[in-house]
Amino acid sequence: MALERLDRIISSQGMFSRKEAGKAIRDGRVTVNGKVIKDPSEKLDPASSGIAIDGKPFAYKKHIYLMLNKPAGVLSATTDSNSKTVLDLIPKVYKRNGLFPVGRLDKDTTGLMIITDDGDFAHKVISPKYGINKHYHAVVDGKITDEIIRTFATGVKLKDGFLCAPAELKVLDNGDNPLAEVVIKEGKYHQIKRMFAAAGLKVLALRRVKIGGLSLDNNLPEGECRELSKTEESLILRTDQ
């Protein structure tokens, strides 16, 4: 790993600003491999250097990956002057510079969202060329016919003329307002709602439940997040799910 400034390494983890990190170093609160370092510009390998602050080991992570159970009414954005965003839901312990949501969910759509600061990882999840499936549960206002299922499977043509990639549509629960699972690899603006609209149906509720091989943790309350394990990170990029 490339060498980085000590103050930059410490501030990158979100608990200190760059200015606060520099002051802590100059005040003698930071040690590297047991030796006090007072120069904020000291360069070292963040992954292999034993950094401690006030005697407590400093756990460095190059990137962070969070699972958020997004509630309705929250924007999939980093900042907004008028509405709460998904980043406003992230607790301080996970805060760091460069966090962003991987892809977007409509304001009224709920469920699984990944928050990270790893742009390369996010590109692999979002880009259709990597073939990562996104699974949604949709409640609609009318009967889902075999013809609609076949149309989804061959590619829905939206009202603006855009031809969607083939998608899987499966009815999970029949009734006046059927519950269906939709699996897509792309993520155009309001895509699932527009796909059903092209079939003459309105989406009443939409929830993302799975990305790749990673399912939403049923024990994670709406509006809360947790860090992913290494195994869960790799599950996201599975293309056979």
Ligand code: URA
Second form
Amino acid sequence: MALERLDRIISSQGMFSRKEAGKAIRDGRVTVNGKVIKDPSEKLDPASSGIAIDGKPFAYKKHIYLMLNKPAGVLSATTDSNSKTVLDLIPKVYKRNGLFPVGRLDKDTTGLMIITDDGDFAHKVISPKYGINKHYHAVVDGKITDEIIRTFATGVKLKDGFLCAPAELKVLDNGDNPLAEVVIKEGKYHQIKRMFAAAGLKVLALRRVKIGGLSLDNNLPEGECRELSKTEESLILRTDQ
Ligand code: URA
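Alternate state requested, the form predicted together with uracil (shown: the form predicted on its own):
Full assembly next; the chain just shown is listed first.
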């Protein structure tokens, strides 16, 4: 592990800016393995140094992985001058530089969104090459026929000519406005809405419920987020679910 400056290690975790970290160190509030270090430029291995601030152990994490239950009306972007973004929903305790949403959901789409600062992880989740399933629940405005199910299974041709990879479509409730589960590995712009549009149906509501083997936590209220456990992190990358 590469050595890093003590002020950088502390500020990388989000609770302190670089300036605040430097001040805390110079003020003698920071110890490393029990010894006060007053030089912000002191170099350490962030993963193995026993840092404490005001006597409290400082838990260093190289990356953070959050599950957000995205509400409608929020953009899946990092910043926007007009609209609230998913990053505006992240509490201070999880905030750090470099956080971004893994993939995009439309403004009116709700449900499971992963927020991280780990670009390699995000790439694996998003890239169709890695084959991670994204499960959605869609309410549509007309009957889902067996023919539509077969077309999804062989690959929908979108109105612009793009041929989607085979997708699973399962009817969960076939009322006037049927509820269906759709599983895709790709993430083209408005993909599910455009897949249904190609079959003559309009999506009235869309919710992502699962990525890989990780389901949205039913106890997580809309608009809230929580950190993932190590097990949950690895569930996301499961290609068999
Ligand atoms: N497909 C869509 O049409 N919209 C989303 O937000 C996600 C997938």
